[in-house]
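Okay, so here's just one chain, in structure tokens, the form predicted alone.
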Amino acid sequence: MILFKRASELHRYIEEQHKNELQAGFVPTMGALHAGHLSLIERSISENDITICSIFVNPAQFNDPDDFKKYPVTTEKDIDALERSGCGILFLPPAEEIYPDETYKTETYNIGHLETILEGKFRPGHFQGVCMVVSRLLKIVSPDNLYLGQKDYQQCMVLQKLIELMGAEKRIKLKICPTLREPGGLAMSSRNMRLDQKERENAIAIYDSLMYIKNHISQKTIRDLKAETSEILTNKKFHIDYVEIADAISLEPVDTWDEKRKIVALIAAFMGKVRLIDNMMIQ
């Protein structure tokens, strides 16, 4: 595996692959690497000649210092366990690479109603943060196909947004993996490092929120499994920011379901000052 720290040194790098008629994959992290994370280095590799993993905990997405502060780091176990996964590129650049001047702070993304609704509502500032870091990667990395997890939907709604605002929609192609779970169904998440053992246990009540959702969806009103789902929640000890049913391709809340449109149902809430996010696709 080849390591670069310099964003000029990896983009000549890819540049030279690209003049060769390589093709290259893209799976952009924060470090604290899982087997989540390592599902969409294998995919990468399946599908293309080059596979490039960046690991930068990006400040300008955090709305809350604290959580920035608390993010896990385990630079040293990801480096290794990028070896023997078989990628061949990590970017591991310095705060200065990504943001070299503060023109980033004027810098805005017209991402529409994604930004005010779900995590948009409850992060503020936190998608204009994602786009910032995730647009200045995709210049500097240049790659074919751009891989993220599912679990982060509302996300790779936003970045598919962003790569068309880029004008690079014919360029890059957006691969949205399943979410990986552990052992009971808790969605694969470097957070779950902050959960001790009884909040883990408890934690599984996302998953089976979800499941719930979708079990009784034709059953029982949007209205009614919504706030079932929240009171399973709130008895795991669980501080809700949001239990939602909606479109699955605008994410607008839906009230009732003809049993052919494609809705999903996602949730956020925080196990103690842990804040967990999952979503499942009804159909």
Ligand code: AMP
Contents of the next structure:
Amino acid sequence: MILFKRASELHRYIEEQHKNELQAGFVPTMGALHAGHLSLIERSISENDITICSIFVNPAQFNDPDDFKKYPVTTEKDIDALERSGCGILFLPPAEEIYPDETYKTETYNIGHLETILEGKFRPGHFQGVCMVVSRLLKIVSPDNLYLGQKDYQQCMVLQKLIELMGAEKRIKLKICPTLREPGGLAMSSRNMRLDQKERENAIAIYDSLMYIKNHISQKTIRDLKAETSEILTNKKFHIDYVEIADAISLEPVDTWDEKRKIVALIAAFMGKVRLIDNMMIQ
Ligand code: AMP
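For comparison with the form predicted alone, kindly provide the form predicted together with the ligand.
In what comes next, the whole complex appears, and the chain from above leads the way.
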């Protein structure tokens, strides 16, 4: 694996690969890699000539400074895991390489209603920060394929919109990969490392709630489903940001079940100080 820290050097290297008509797959991450991340890398390797993984804990996307400070960093382990996965290139930039000056703070991206619902509502500024970093990464890496996890459902929609805002929808194809889970169903997340044993056991309630919605969607009202799952979560000591059942394409909340409509259930909740999110396609 080749390690790049400088954006210009990586960009030049990938330009060379493009000249040789090699196809590039890109997996952006914030590190503390787990099997979920590695599944994206594997998929990229199987579909491209070269795979680039980036690790950058992006300060611009943390609306909570404490969450940023406590974000796990396991760089040596990550490098080992990437080497073993067969990933060709790791981009590990220092912050000044991504944000050489303060001008990024004045950028705005028009992502429409995604800015003010669900994650957008509960983490003000978060998606603007995601767009700031990903727009830079896409310019540096210029991939053919971008691999993202369905675990961050709304983020996938935001980044599809970003690709369109950049006028790059013909060049860059978004590939959304399934959520990898722990044996009990808890979605893998770098933040799980911050849970103690008891919290980890309780955290399975998110998956149980999503399954409950999926299994009862045709029998109960959406209102009752939301109330019942909120109770399941609260009983397991979660503080809920949202439990939502939404149209899978627009993310607009749905209030009655319609079997012809594709819908997704989404949950965000705090276990202690750790904020977890997850979602499931219901039909
Ligand atoms: P992160 O490092 O959390 O920013 O995640 C980097 C990428 O990995 C994002 O596209 C995530 O959606 C994806 N990802 C995170 N957790 C999982 C998971 N459990 N399964 C599949 N992909 C994931």
